[in-house]
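This document opens with one chain alone, in structure tokens, the form predicted alone.
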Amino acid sequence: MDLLKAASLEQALDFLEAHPGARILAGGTDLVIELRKKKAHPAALLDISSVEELKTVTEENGRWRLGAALTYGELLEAALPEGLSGLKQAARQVGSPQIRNTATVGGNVCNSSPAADIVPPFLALDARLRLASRQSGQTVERVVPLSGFFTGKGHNCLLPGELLREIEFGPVAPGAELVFEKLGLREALAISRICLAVYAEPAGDGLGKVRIASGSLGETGQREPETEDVLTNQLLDDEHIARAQTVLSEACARRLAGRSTLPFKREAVMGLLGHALRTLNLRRDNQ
């Protein structure tokens, strides 16, 4: 197995044109599971762990760059805007401290497990995906929205010889807030059992724009557009809290038909919501 430690961008670059079929390491939390169990068998592995230039957090103009080499550990000590909580509460809740220290957002991203903490909270953020390659000795730069990227269970469109360079998003709206929960059978170190996320903008005495998005509620991290629809330019009362639960509460039904966990899932997205949403309102109230 060819191997290479890239120490920058062009250099990982250049081995993936070489090695169009290269694995990347990053955290190596997935992979190097996947290795010993021998259920992965790349002709060739990447090591991006020591690339600055994949380490970065950056803002222009209100859109945040987050590189995709960045731990958790890295994202949690990182100068976000104070109503992003919510990102690095996902953060926090990925794993224990040895893990946070190793695993990578970009990792997480590209795993596309359903069950990813970190997934949702990029969704409702409304995240793109920049996606770097070297065709012809040239480097060029795909960005795709991440509500795009994940095509099934544990599959997503990066193509052969690309890398995941950076999540991007932004700007956060003045007031904006985002909320994260996750149910798990422990608060950390448990695989999402369901986890949620809400950003709302305030627009007079209720929401402007709301997007929501789940984790472990299908075969991928996804939206949820017809809970956000009940909630946008709405107020944020108890009648509307509960039509949204409603909605959210038969999309569920609808997308885990037949599996024996639908009953469980089914009412508790519901508690997951409301619980979002209310700590959205005491936000709200001691702004």
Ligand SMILES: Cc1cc2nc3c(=O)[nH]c(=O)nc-3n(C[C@H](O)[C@H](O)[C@H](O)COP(=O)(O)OP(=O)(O)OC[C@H]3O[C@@H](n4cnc5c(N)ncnc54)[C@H](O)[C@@H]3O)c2cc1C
The other form holds:
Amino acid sequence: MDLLKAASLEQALDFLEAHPGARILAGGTDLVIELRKKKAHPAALLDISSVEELKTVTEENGRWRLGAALTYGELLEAALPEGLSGLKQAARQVGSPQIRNTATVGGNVCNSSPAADIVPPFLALDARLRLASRQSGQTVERVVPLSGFFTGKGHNCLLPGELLREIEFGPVAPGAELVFEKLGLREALAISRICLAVYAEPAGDGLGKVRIASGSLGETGQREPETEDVLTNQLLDDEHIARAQTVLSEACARRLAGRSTLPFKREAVMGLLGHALRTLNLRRDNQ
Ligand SMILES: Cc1cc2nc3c(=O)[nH]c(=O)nc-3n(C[C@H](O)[C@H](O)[C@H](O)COP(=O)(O)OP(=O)(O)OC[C@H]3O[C@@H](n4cnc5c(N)ncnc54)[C@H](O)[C@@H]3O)c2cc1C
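I have the form predicted alone already, so could you send the form predicted in complex with the named molecule?
After this comes the whole thing, all chains and molecules, with the earlier chain placed first.
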């Protein structure tokens, strides 16, 4: 098997052009398990864990770009806006300290599991993915919305020879908040049973734009547009919170019809959303 530990993005893309069937190894916390279980038989492996260009955090005119090979530990060190603490909350709750120091945000997105923790916060931020490849020696990039990236459980629209370079989002409105909630099986090593991210912009005494995304409530992480509609341009009072909880629970029931987990998940998601929205209210009161 051909194996390259790339030292630069250019070298990584050259290798992918020469080996379009190669699998990309970032932290390896998902891929190595696949290889060990003989569920993957790649002809070549490209290790991107030392590519510095894939570990940068930059901001320009309010638009943020996070390198795909940032580990959760590195994300936790990044100087992100205070209101986006939900992104760090999600990173802090992934696996154990060893996992957080190895596993990457790009690996979580590209593994495309419905239980991927970092996906709902990025969906709630309306993130876009910058994908790069090399064609006839030229670097080619395309940008796709994260909401359109997943094509099914464990599947996405990455093409052979393409890698995820950066995750972009913003601008983030003044006073906007991102809240993350997770209900896991057990602390520290839990793969998320359900997670939820809520992004809200303030407007007067209430909310303006609202984006909500869930994990483990379907085949992929996804936005929850019907629940967003209940809260957008409304006061965040008990009535709207209760209505949003009901609408999300009903969406969950339609999506998970016939699954044994449905009774638990449709109840649990109401609790998670209620907690997220009350956290949002508390933060707004303290601003
Ligand atoms: C004990 C344990 C606990 C865990 N806990 C959690 C948890 O709480 N929450 C959670 O969400 N996940 C959890 N995971 C899963 C895993 O750690 C995450 O999904 C992690 O973010 C994957 O990142 P990685 O860098 O290790 O990916 P890798 O295993 O290196 O790659 C995963 C997939 O993405 C592809 N890939 C990686 N980077 C790129 C790129 N830049 N471009 C294109 N393709 C790419 C790889 O080819 C592979 O298909 C856990 C795993 C373990 C072993």
